[in-house]
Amino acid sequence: MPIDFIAIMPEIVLTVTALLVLAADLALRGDAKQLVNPLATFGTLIAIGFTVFLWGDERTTFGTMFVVDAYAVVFKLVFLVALLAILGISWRFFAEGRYFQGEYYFLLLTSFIGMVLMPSARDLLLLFVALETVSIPAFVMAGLRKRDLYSSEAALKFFIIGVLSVALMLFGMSMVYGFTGTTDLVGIAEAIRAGDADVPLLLGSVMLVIVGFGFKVSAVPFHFWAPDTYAGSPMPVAAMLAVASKAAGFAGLIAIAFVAFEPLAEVWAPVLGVIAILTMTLGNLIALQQRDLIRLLAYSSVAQAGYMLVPFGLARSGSDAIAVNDAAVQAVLFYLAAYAVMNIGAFGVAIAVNRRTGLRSIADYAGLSARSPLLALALTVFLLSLGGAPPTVGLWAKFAILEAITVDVTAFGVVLGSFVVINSVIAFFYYLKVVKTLWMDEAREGLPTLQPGFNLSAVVVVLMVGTVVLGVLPGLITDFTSITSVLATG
């Protein structure tokens, strides 16, 4: 079987970069170890170049297991740009802290190799391998604060719940293979349409597979690991888990739902719709009670996952449902791209404040506008965008979800849309509470003036500008996501 090396070149570049980072860390001493960050950044830029080269091309390798199409390329670009941003906010954080830099960057790149694999996987085995490649390094990164018992507890909770969910998912995948006789996603869909599968047992298998991805995207009731893990992890790791790792989960869930299990959409779509309602509502209600910014962002991340699950509740089966499924996939992709920009930016500001003060409580952000107007303005933009305020990209992300509902209006779709609107209003209460603290509350005496490093300031400014520019010109994203219907058509 010939291998198309051009198709897998982004993955090859990231793999080589990860190995070079590990070797460089062994060779460098002292402050020179900081150079592994620029090395990782350079490798990521090369991977982006190869991904852009694949734009507009369609390639298949390893039989039909690995597919490069418009959908895969868009997702790969989202992951790689997110990796660039995370590398930017990680540099000083890990250089100035008591961390093993080489190990962190090696694990980070390894996890992103799995993420880049995920949207190209068209086989249950490759999906599972990609998901584990994402997860296993994340378990270790969550516990990199080795002398912090809270971090160790968070990593252990992440690991135990993660292993349990993966075991259930793998059991479900094995039953799907037993019913259909294939691990190919398209082949599974064809076997289900042919009526060769025992539907009642198959539905149980589908639910088990969904459980695994539900854990990855921190959907209710599989969300309870997220707040403790985000709060106990190093902040750049929390940003990775909240954005890129979540996006990888959605990439796998899209492939499973809209390709392999598309003939059963009338069964799993209502379940995911109800989970979406529970996830966004519970996430927002608990976020209202938070006093720690990272935990607030953690529960906000849970709520955001609920919004992104809404299009799954709209899915249909059959050839007459192509338009609905296309709109659903495109809405999720648009929301993920917008979410990556604004959420990594919010974590970047939190890192800048924590690095100079060691503070994380929302009350400690009082008067940030006087101590660092740039950071206060950036955090305000990111939080307003997460809430969906104009003129930010967050508004259009919410609009994309509602627009998908209007493609073929149903009573359940109206209910889902109503909960999106209601929860968006609820979310503004805690986002605006933080904004008020930044600009209107008096700062405690003795807090230093904040001067974040150049690289962190640059990343925050670029993400802030991107949040506003994409809000004014959302077509910069929609022009790319609108070509991803090839997945929904199977």
Given for the second form:
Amino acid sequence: MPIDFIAIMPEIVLTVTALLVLAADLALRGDAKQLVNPLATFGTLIAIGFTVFLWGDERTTFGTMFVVDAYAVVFKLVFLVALLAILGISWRFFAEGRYFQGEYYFLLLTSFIGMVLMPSARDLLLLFVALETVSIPAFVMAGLRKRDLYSSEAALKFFIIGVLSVALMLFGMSMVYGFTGTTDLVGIAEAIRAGDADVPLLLGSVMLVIVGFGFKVSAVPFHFWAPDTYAGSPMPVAAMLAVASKAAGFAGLIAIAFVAFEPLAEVWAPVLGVIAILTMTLGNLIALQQRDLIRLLAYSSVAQAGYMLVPFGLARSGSDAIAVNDAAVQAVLFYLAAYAVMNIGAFGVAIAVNRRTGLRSIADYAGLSARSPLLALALTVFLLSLGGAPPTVGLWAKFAILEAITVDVTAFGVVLGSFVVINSVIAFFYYLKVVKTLWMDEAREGLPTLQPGFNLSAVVVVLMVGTVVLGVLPGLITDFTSITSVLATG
Amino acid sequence: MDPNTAGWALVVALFLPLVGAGLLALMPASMDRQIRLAAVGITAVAFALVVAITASFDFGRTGELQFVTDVGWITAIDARFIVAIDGISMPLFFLTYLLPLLCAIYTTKNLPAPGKPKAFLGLMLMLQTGMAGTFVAFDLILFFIFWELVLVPMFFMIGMWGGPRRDYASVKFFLYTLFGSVFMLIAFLAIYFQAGAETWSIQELSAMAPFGSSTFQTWAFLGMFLGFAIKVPMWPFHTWLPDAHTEAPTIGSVLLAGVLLKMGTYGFVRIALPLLPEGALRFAPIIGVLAVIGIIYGSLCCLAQTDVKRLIAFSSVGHMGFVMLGIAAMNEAGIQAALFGNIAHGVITGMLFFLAGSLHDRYHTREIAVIGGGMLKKIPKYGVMLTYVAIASLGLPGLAGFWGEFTAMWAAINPGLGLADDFQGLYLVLVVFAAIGTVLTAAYFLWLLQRINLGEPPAQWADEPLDDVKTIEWVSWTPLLLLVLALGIFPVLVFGVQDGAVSVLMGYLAG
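Could you switch over to the form predicted together with the partner chain, since the one displayed so far is the form predicted on its own?
Below, the chain from earlier opens the complete complex, with every other chain and molecule after it.
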């Protein structure tokens, strides 16, 4: 069976870049080592080029394991653009911090190989491999600040909980294989439809698989690692974990839930809906208490995962549910794209403030508007967008979720919608608290001047402009997400 | 300009303030004076354009949309960029361009701590685009965007330039309004899917209404009701208003009272009534009861206030109660009264907040007891001006405040659309209580005047050199003072413009 190399070109380019980065790091000495960053950026741009080239194509390779369609391409572009932004905010951070640059960029690229693989995977095995490729480099990256106890704690916590949940997931997958006799996602759906679907053990194994992804997207009650890990990791890694790694989890969850286990939607949708409610409510309530900006962003990202889980709670099985399921998947996809833009931006500003000074308490952001109006404006835009205020892309993200709810109103949908509304208001409370600190509080004496550097400033400005432009013209994304349909249901 | 083809004029007028805000942002902060003058220039140009639009508006057919722009916007959800103006929008739109101009003129000499005219005026211009957009957007999604756009600049205005409790007031304002507007959005979405017409156009949806069962309409109306009633604000959703108004800087209060609150009543008339006529009919008695409670409650609160600005803030609750009573009457006269009351309240209460602001500038307090009386002797022109506006506000015939309240009560005696069959008694009781409310309103305003205007100035102020009305205040206030009189003598200025549009609206309501 010939392999369709064009279909996997983005993955190949990333792999080659990762290896080149590793080799270049060995060859370069001293300050020259930071050149691996532009090298990685260049590789990412080529990968983006190949991905764009794949737009509009339908390709399948490795049997039916690996699929390239509009859905996968949009997801891959989200990942690759996120990678580009993370490379931008990483440069100075790692060049100045005397970190292990070659290793970092190699691990980062490797993790992203797993991510771009994820939306194409249509087989339990490939999904598992992709998920592990995302996770294992991330364990190492979280502990990259070797001499920092917090970083080590972050890595260890992340590793142990991660491995545990992956083990559970693998156990679940093996049972699913046992019941259905196939690892192909579409095949699993057919087997479930054909046979006795309500075997309790099958439902149990479905839940185990979902738990594994729940860990990845830091859904309550599998979120405990997230705040500590984000706070302890180097900041660009925290940004990557909070955005890209979470998005990868969602890519996998969409494939599992809406393709393989679609016939069982009546069982898992309420479960995921309840998890969504818990996740957003708990995340927001704890975020209210935070005094450290990174921890606040960490809990806010838990809450954001809750919003993104809401559409899963709406899912239904059967051929008449295609409209609902499509709207749900598109809402998640749009939310992820918007979330990537605004959350990486927020982390970017945090890095700019923190990098030289080590300041991270929200009180240290007082009077940022006077010290650096641009960064203050950018952080304001990102936080308002995370909350969902116009004219930012965050508004449309929330809109997409509410829209998915109203496609076909059910009692549970109304409950979910009410929680989204109440939580948006709670979330604004702490976002506004930060915004107020930025603009309305006096800076204390003796704070150093900020020098974010060209790369970081550029990334922050581009993301800020993107947040607003997409807020005015969301069609720039929706025109693409609306024609994607993962769901070869039927 | 031809109102049939010159849609560009409206779009330019709409976004001119926003572009102006961008221009201000580019000016260096050290050019304090030039920034203030530039803001006057921008608002003046925008106002001139709106005057030109008004002049070429075809008053013969106010029921139709004029200056229409209708282009595709977000194809994935069928949202379009529809901007137009008709008789209901016209007076509010005009006011939205007049008040910021006056505010900009006022700001050339007055700006509370911490200064920063660039940020302040930039936010005011952003706010202006948001408010103006709400009145001319004819697509539900576009309407929602403009509606929400208003929150952020107002939050910063209150939060940065406000009084001592600004932190609390700004967050309360933001969260309260946000809470309501999300439910409003859900109601919009529900209507969109219920209609199944793949359009958000208010005109098209109005023509297609009613949708769904009356249960659906009740629920959808409830969602919109939350959004609009909080904005108005109706009792018991008014608690954000006294805080926001009292803490906001003068300009913020003027725009809040003058335009922002009107967005709520406008939303009821433009969207909630025509799209959900049955829901509206079911809710009308409830709205009426809440409105009258608001009238009585607002007046009683006013009697208990010791702070002039807070008193004016609570008087808004009462006045907006009359506006909502007009809507609850569900007949042509009632809607006319509501819309007229909107404009009158905007002009009068906006002016009152100007006066309260300059009172604070002079006495450095707004406590009635501390001021202690004698303003007519100490600063006579100011005292006369306050008397004039306060009397207008309490509804003296011949001034603007009268027509909205009188017509609202007159309309509510005989409610339309069959409400008279079931609720005649209720409405009569409502009108009686509303009339008692007018007496209370007169009482607290006259008492206020008695306490701060009449008598001898207390020893504390007797030798204090207090300025009477300054030139800049004359310039920025005269248009409003004249409007108060003009609307009182020629109410047809507003009634006539709205007439055609309200007839069309009643057509939708009657089905």
